[in-house]
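In the block that follows, a single chain appears as structure tokens, in the form predicted on its own.
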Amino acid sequence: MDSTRIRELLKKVSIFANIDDQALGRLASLVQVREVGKDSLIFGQDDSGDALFIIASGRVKVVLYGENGKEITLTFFGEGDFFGEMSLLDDMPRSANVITCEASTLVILKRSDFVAHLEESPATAINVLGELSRRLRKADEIIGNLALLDVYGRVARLLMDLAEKDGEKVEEGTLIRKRPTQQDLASMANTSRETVSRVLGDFQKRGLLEMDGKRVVLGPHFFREHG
């Protein structure tokens, strides 16, 4: 990636919104670019936190592993999203594992450079606090869903979140452009892949959604029933 593309990417990252061109140029000159293959571990839980990662292209998932090896998927990040900021701020080890879902291009900013930028740009620090607050609220919502909703409600909530974040309006309803695998949905809903398959099949029989391979379209009735 050339410097122009890096600058354009940084402009789209929420925590760098509204910083001046000079600061943006300094950041662009400090980052490193890494190409990573599918199913690669970016960092593991308890690794030292020495860098902030921004996704230029591709997709990653944030996961935890239970004592029995069960994978629990917390969230997904795509182009323009960032991750790894918590360890930079509290100087603690990583709190989860991050794995690529597909070949990805990552822009990496070292901790020392990120901290220096925060000292020079209070606006970025405020943006970081805002983003951390949104992610904390989302985590609270996920915990509440797992505790209070049945499996149909949990899968429905996940699909609506995906539609809100990366959906596209089409004639039949809302197309989820990058649907996770059934195993990923199962990990996020704390259930089995077989159960997710059954739930999706039931939703389809009831006319709430349409599935064709990896293509999933949520119909208007889906949102009315589960909104």
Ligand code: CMP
The other form holds:
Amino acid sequence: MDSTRIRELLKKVSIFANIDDQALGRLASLVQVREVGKDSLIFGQDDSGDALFIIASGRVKVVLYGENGKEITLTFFGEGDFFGEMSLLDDMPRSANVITCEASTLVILKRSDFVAHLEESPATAINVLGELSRRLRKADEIIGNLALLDVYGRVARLLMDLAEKDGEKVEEGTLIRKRPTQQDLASMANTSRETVSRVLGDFQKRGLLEMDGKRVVLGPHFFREHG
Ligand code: CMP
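Switch from the form predicted on its own to the form predicted together with the ligand and give that structure.
All chains and molecules follow, beginning with the one already shown.
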């Protein structure tokens, strides 16, 4: 990745939205670029945190493992998203594992450079606080869904979130081009892959959605029932 592409990427990252060209150039000169293959652990929970990661391309998931090996996925991140800020801010070990779902290119900013930038740029610091609030709000919603909805409601909510984030309007409803795997949906809905398969099958039988491989179209009845 050349420095022009790195600058373009940094400009797209929400927390750097307000920085001037000089600060952007400085940041771009400080980062390292790392290519990571599919299904690789970028860092593990309890590792010490010494860098902020920005996704130039690809997709990662943030996961926790229970003692019995059960996995729960907290969120997915894609191009232009950042992660790994929490350890840098509270000086605690990593709060979760981050694993690539596809081959990914990551841009890495060392803790000392990130902290020096925050000290010079209150706008970035305010943007970080805004992003942390959005993530906490989302985490509250997920806690509520896990506690209050049945498994049909939880899977439906995940599909609604995907439709809201990446959905495209088509004649039959809202198209999600690339849904997560059934295993990943299961790990977000705190259920088994078999149950997700049954729930998706039931939604399809009832005419609420159409599935074709990774493509899902949510029809108008789906939104009427779960919106
Ligand atoms: P850190 O704790 O350094 O390492 C794990 C990262 O995953 C964390 O920083 C955040 O960037 C991200 N993360 C952890 N929990 C959540 C969550 N509930 N929602 C979104 N991102 C999270």
